[in-house]
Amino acid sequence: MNKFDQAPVRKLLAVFAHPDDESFICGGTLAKYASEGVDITLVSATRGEMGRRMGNPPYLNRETMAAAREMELRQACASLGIRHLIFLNIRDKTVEFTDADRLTARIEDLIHQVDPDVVLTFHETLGGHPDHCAIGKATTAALRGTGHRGALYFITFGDAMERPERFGFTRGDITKVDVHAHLEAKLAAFRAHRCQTEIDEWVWLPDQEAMTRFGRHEYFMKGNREAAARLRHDLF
């Protein structure tokens, strides 16, 4: 096969809240994605300095977590295979109170400059943090606004959406990805946030141990068209 018979590089952009919710909540899928050749850009809205952990036992204060988990976050990148990294400079806990037309303005312009075949962020309502909701508010709208034709998933926690029925879904609208091969570097995406896992006897804990607490797959709900069309085990 020559470079002209190649077929194009597939993209992803991950547009998220804090360092860590890349990890914690669907780290094994960008594990995955990016072990299959997937170029994945990730955005953190904030630096996460407002945390509630500062390392066990504290060693951070508000005037150094923001550059601690900025590079926790990067060594996270690295553990997963994430190859870009964008903040967006707004201050932890205030994501919702940021001008709106901005921020979708500010998102539509990766859209542009990415243009992803997957797009992954919280979905506004059902985001559990109102960073979550206000950046998953943004990226859906810019989406929308950009008219690009990727496909819209929002990240789901833990295997709640294994029984989508109870929330309002049938299992059409979930896509579930089987991440058991890719344990080991979520697992090392976790202890990369130091700051905020060490307290979690668990995370620590031997390496096969410690992945018993990880599930063999991660949910997403679909939250377009595109989304719509394609398999159930696979975003893309």
Second form
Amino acid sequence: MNKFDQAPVRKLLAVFAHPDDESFICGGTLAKYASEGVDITLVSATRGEMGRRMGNPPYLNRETMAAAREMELRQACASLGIRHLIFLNIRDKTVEFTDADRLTARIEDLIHQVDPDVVLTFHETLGGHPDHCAIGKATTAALRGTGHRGALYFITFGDAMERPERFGFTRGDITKVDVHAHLEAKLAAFRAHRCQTEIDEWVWLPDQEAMTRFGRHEYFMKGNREAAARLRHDLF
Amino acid sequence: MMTITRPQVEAELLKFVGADAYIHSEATSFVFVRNFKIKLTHAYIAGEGPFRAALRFDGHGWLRMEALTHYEVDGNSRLLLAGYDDRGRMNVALHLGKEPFAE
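Pass me the form predicted in complex with the partner chain as well; I've looked at the form predicted on its own already.
What follows is the whole complex; the chain from before opens it.
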């Protein structure tokens, strides 16, 4: 066996709020690390069952949406190479109203189980949606609470963090991951979330044309000292 | 979900009148209520499409919704009314069931 074979499996834990957060925001990065053999566990706090997009033309209603979006997320995970999927079974739009200590404790348990090298979640104030901020806050507290050595990063939208100074951050605060080789997987994941993406015509254009909508990079904010110590183009 | 025809939906609504019902109701992203338990006394549907619906309950209650376009009686005998826009986004929903909806 060579040195590569003996290297321990790297592990990534992503804790998000809704099915599609993983694909729409950082699908390229997840596909890239999965293709390198990283063992990825995705936690979705909700099933996104309060979403407004019901397919186009609509084929879902409020009562059928949870099961449909769970199935879509499973398919997206297969497209991206995510091996483990866990739901926290919180109702969509109510994450911020669940007991914060209990939520944090559940995530601490997951951190102990998974023992991740990298943890991805939302920033607790810049997450953009109340569910995002709430799950980000709980995950950040959980990682601190465990004293685990995993590197914490906050996912960011699009290429906003290409110029972090506009948001009061420096380039040193940001990890920029090149995902250009993984855009096909990202597109497949977008399409897996069919009821959410049917409304966006570009997603269903021929592959090469659709992929021009994706940026070459995805950006992450460093969230703890372990992340700060790592390279600027790699989460690990 | 099927497009609403008033006589059919009126008949389905009447099946819930005179008994306890659980209600799910929502309007765009601004509000939802789930599993309000009411004693339904009257139920109405009006309009030529999109439609308006109203419930009277507990002797003094009103629930009125508009912009309803589609309906379905699902496998659990629940009446699901919804209003979709022309791109499949749900604007409003009004569901009636004899049992609580999944939390």
